[in-house]
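Single chain ahead, written as structure tokens, the form predicted alone.
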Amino acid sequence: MSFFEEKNPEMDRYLEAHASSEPEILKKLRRETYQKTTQPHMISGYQQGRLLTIISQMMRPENILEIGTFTGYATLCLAAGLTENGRITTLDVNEDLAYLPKKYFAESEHSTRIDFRLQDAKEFLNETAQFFDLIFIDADKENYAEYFRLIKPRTKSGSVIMFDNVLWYGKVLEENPKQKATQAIKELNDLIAKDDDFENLILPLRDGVNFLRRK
């Protein structure tokens, strides 16, 4: 089902009992957002956190960046394909709700991997000389574009990123968009899709990922 079709219930249901089970901490982390936090559905929930564990799984990837943590899911998912001296860094401005992934993190067999930061991405890609093998961007979308810029520069040959939210509820479409979020979006897809030093393929799940990888 796409992102633009009318929501099915019975199919989400579907496709999460025919997928692996989610893990106890996340099953308690997701009820947890939705209790505590006024926008829940920026979780990036069952169907999504089972898509990048697989892939950061596939890849044991030494170094992962995440911007954007909201209330950790997503990172606790990266997290589990890292190498035995593997390192996530997520970063995310939000102090109000850090209390939550912190929480999580500490509880987690991942916790001594994880770097949690309250800081701003920009400012951070400009100064860090690391090199990434897996990047998974859900963040605020007026900066897509800016942090494609600079992240790029911080991957290397078979390097993966992830951008959420790239159909942005099918606003992509428009064809003059006046919120600046569709902008970004759009700009960010149309120079994804003209970079010759990555191959990509935008996947309809939830509200969109684009997956890239570094030729």
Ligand SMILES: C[S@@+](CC[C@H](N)C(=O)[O-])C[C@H]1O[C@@H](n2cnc3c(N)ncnc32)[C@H](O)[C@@H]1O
Second form
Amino acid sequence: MSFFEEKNPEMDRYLEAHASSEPEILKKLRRETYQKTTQPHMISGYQQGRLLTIISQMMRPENILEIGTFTGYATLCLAAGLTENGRITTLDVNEDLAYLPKKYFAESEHSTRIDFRLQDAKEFLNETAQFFDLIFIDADKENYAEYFRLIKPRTKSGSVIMFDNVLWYGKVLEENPKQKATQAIKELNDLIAKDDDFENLILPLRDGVNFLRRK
Ligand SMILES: C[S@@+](CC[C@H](N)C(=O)[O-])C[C@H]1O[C@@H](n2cnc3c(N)ncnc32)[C@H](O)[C@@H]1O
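Following the display of the form predicted alone, present the structure of the form predicted together with the named molecule.
What follows is the entire complex, opening with the chain shown before.
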């Protein structure tokens, strides 16, 4: 449940009813996420999923990076736009839940293009020399600013980055937040706004997506 859904559930239902339909595999995955996990609200929602698919299909990326796989909903949405030889690398640290994304990735038509790794994102970013066309970050908010610093060298002109939850239930409006996650998200949004190498805007979709394109 996001800040905006809580504020206006009727409008949210209207938005869902007027977006293109959700593929069967995603419906199943969403259902199972609600049945089997303790924090199902972490899943990328229906509308956000549609946005990720449309962006990926418009870009036709070769290399996608996702930080925060959870049950794999956004992974499958993003994979829909990959080129024939494209690849999505998706990272998570939750071993207990890994059986769920693994099951759905194996079932998916994109199975051979998904590289699911149980690895800490900072560790991965410090090691990789790869460049990514499209990057979606939806993980530990305390590290968001650090992720931006580590990801920037892994982008090139035209690369797109999306950070999820950048409105943090409206807490970004707090002047002196005590919560570490709020501080990090505010730091991230400030860093991005000042970075002339990117064009960006914050889309007020669900809990806010900071949407950047490298110039
Ligand atoms: C909000 S959920 C991701 C939702 C997912 N993108 C989706 O569409 O359903 C956040 C995930 O980030 C993972 N995570 C937290 N810290 C991480 C880290 N340091 N490296 C990689 N993943 C991490 C958590 O285990 C959790 O599964």
